[in-house]
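One chain comes next, on its own, written as structure tokens: the form predicted on its own.
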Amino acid sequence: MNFYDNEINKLKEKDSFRYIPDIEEKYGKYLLVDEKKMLNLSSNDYLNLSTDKELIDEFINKNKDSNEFIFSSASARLLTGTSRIYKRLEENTAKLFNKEACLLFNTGYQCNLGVVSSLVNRDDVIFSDKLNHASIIDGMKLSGCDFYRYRHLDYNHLEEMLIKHRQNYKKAIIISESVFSMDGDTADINKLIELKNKYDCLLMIDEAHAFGIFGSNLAGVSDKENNLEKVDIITATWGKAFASMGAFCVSNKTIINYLTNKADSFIFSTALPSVNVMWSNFLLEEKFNRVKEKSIKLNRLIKEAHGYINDGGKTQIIPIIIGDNHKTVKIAQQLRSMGYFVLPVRPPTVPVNTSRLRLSLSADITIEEFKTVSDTVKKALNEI
């Protein structure tokens, strides 16, 4: 063992370990952690919905005594892991982003790799934001396609990269996503529209930050710039602004019917538990005005810790990017003391020399709240 244990200690040392927080019990927007009271700062339950008592009682007092409620599939969905439950959610999802069909996936982790690795082989391409999450990364790799990872949000050198590779491949996508989870700066789509229209290629969208947040339909950065028909693949997930659990991915049917058939990390899942399935689609068919007044608020409070701060961000994520680990661990450890649950984001996580605050607004913050934390972080910095 002598290998792992050298590994540990390199990431000790380098303040780059990393433990699992013991957080005792989440209630609105705090948790409890250490017997303490503290703030929540770095969720991705951005609306507040998953610890809302009222809607948990009522969604559980109104479905109790369904068939569908119970707490496993016990399958996979090709198999006997699945009901009418889990199509009605596929088609009031497909609904919602004006697509022709809709496919469950457990989590966004395994939907990002199940969907960029069975699209494309080995005489495709992918064009990749250089900071495109983790499981879209890992899927180009399991896909044996050539990759190209453009500079962040440089569409000039996406073009550049697509005059000199394109013509080399038959398929080609672009993948990006809309917010960028450590960044929360957000895709330019009608730029990526029009490069995947020259250049003859699919486009991605990975959605996972921006669903149930941005746009009339809640659908995202692509809803908001009333893109949803011009995207050819959209991705997101159900666990952060919805509360529930899983991910989906919506396109034309033939997409969706060649992922049910080829997406391996859908075929060999055992399927959700039908009572997330429910859990979503009450939120969706009958708390949709609720989480929209959510939604709301949120974005009420973006612009105003924006204005705040004036760095011209446009979502939730506000990271304060620090750089060195250790000053951004000293950080983190001062905020909790003082009762705000902030996390220290470094490497691998983000590029090296980037390590960083990620401050995660949610519904129910404040703007005092959020204007302490802001305050404290720059005092802290000038102190260190």
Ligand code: PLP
The other form holds:
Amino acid sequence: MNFYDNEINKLKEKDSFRYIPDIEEKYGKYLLVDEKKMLNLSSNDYLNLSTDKELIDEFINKNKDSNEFIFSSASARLLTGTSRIYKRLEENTAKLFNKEACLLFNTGYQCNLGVVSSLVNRDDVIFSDKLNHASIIDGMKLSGCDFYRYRHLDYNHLEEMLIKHRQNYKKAIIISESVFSMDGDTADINKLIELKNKYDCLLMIDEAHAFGIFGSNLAGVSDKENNLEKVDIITATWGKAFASMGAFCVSNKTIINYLTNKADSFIFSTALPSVNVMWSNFLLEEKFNRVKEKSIKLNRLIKEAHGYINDGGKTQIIPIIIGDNHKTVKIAQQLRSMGYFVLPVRPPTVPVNTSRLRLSLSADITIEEFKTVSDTVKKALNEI
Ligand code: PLP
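Next up, can you give the form predicted in complex with ligand PLP of this protein, since the form predicted on its own came first?
The next block holds the full complex; its first chain is the one shown before.
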């Protein structure tokens, strides 16, 4: 047996082998799997906008004759893969975040990879929350700089690291997600601002799971707490609540000009298709009220759901940590047999012994549906 078969078998023995699920169709809060309609509790389509036929029809009818209504940009932005609508989306986004400038990337992964790897080098240092997304970790590795990972949300630990290491380097960046993708908890951005000022660092916040959901501009947790201007660099993705594709970094003009010239994942990749850029602009410019309505609906559900399980949480991501891979997979299967699509999340996506069911709420899910799922998991945990 060759090396790869061996590795695959090891994953299977640990219940850690990942399959791409067989999903036949998606519509609103539902999925069709094996011809069975299931409530989708595993989606990042937090506002249920990605399959909104009314919106899509309106967009198509309005734009189908435009020269920009095409499915390829056929070039990187620095070549010919750009046009006025790309710049307009960047201007719209910068405005939303009260920042001077914005740079679009093709995905959130490429965005974090490019931003983090290009802003620092061997003379610099990064302080990163232990549970930051793989794209941030890969960016740090690629940068060649030293990096220190503080315990999740433990700002005393971060400060200890800053005291010990900050003076040994030229530039320093503190990086955190705002809403953590697998835990649904939230960074203390006020504290991070205090520390970045005290120890002369830049602060970068990834708002991937908060953009479209929190804040009066829907710009995320930094927006909700009126901290947009104090956070130096913000990244987020169009592919989750905003029901589109792509990602962006917003910051001052200098940083954005620098990234435009130095971030390889931006420079050496074909740009987003213009039809997609048009769709993002359409949602921002013409349908912002609709997006906002859905966001208000989701925030109401978030409050009711956390009230019901009384866990003190505040976001749409609700992890139920089970620990053991096998039990997690078994409960997920049981939920699926009842018509609830919940995926088990296992290492290496989450730390060893913290396998979990990650329930993600979306705007059209009802509190009654959430209560049924939550009660079922509780019962299964008692029985297993
Ligand atoms: N940042 C965080 C916190 C994420 O959870 C994700 C997940 O997808 C990304 C970035 C990557 O974004 P994208 O899916 O657009 O590549």
